[in-house]
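What follows is a single chain, given as structure tokens, in the form predicted on its own.
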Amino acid sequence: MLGDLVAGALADAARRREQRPLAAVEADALAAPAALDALEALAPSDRIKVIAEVKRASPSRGALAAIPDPAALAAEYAAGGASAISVLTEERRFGGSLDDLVAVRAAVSIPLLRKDFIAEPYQVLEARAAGADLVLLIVAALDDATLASLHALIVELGMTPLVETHDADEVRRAVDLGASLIGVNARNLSTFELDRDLFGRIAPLIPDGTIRVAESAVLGVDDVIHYRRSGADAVLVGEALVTGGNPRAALERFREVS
């Protein structure tokens, strides 16, 4: 399934590329407003930190919402006090486009993260041009050197990186990477299967002063003291709060675990 959705994401990145070339995208990335500092937003505190996602379908659970207008979602997700967004881009499975992103970014003032399986030079330029201020990793998709030149050109574009893993090896290789934010995902992006107590297992390699985001597996507040007591910084929540109809309710909910 990852190499499927991989492969899908670099057609479509390749379909783009052809109606608006590689020095083009460039040049609008170079010109767009600096990144906004996720570091500090995501930064350690006595709260949990959430970051809100716009998010429309998945290939497990299918169709979530339609969202037709994804910058008021995400002006409902600031005023609940998120302090990052993450746009779902990837077309196909996901119902996500950049349009979103470019949406989002003009309605709030708060980091914004591309969520993509990004695998090429390209696609992290076209995030930087819509305003992206994070771009996901995702270690299971990529090599090492591809892992490792990604990673630097997000950070010389004033991004920050989110490095999302799976298994204690892509802890390993993120940790080696030097990466300063550090997902783990109870997904298996295999299988697709859910483990909620995969990030108290492997948070504890993730190193001090490295912020610790644990991703997927929310439903409710009782998921957010699970993640909060296993040692997460933050939190990444999608599915929650696109179904369950009042998404800045739920955030007030979430932020308020310590």
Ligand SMILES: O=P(O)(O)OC[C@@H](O)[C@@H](O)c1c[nH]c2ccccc12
The other form holds:
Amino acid sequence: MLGDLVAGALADAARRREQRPLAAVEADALAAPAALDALEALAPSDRIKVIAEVKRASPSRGALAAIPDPAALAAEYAAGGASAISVLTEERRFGGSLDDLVAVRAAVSIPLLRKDFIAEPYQVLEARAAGADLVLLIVAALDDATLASLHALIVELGMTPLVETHDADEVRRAVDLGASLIGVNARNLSTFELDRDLFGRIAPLIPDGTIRVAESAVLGVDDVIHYRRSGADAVLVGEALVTGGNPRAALERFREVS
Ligand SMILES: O=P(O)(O)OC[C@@H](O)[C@@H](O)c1c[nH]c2ccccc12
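I've shown you the form predicted on its own. Could you give me the structure of the form predicted in complex with the ligand?
Complete assembly follows, chain above in first position.
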């Protein structure tokens, strides 16, 4: 499944590249306003930090929310105290697009993550051109050489890689890369199974000085408390915010957790 998601994302990138070649996107990326400092925004603090996600659908959960106006949702997230916003730009299964990222960028001034199945430099350049400050790299989807070169490109462009892991070996690969921001996704992207305790088991392998992000499976404040007790500096939350009716109030509750 993860392989299909990557293949789909690359096919979509190839289609966009016919419209806008690499050199043009590279020029846009280099001309874009400087990226915001995401490591500072997500730095460990006495309260947990929240990365709030703009997410319409997922392969495991199906349609979640229509989100006709992603910029308005992002403004609610910012008002609720999100430390960063994740925008799912994958088109086929998550219903996102780069246009969503551009719209959100125009609406808020906190760091933005491009959440997609990134596997080639073109997608990283697109992210920067659209105003992203962070780019997701999924360790399970990439070989070591590709992971290292994409990581280096993201850093070179002034952005921050969020390196996503799902087991001890992937954490080791993320640490070897020198990642400053490591996520542990409770959802296995190959089987879609959820394991709320995975973060607690593998987070101790992430060295001090690295920002630890617990991704997925936050439905309520108890889940945030659970992740915080296991050492999370930040949580990445999608479904609970887009389906709950009052994203700002939910965020304010999550952010209280110390
Ligand atoms: O909706 P949730 O369970 O709160 O999850 C958010 C986020 O962690 C999830 O969307 C996610 C984490 N890693 C990913 C990689 C690709 C696509 C999506 C994801």
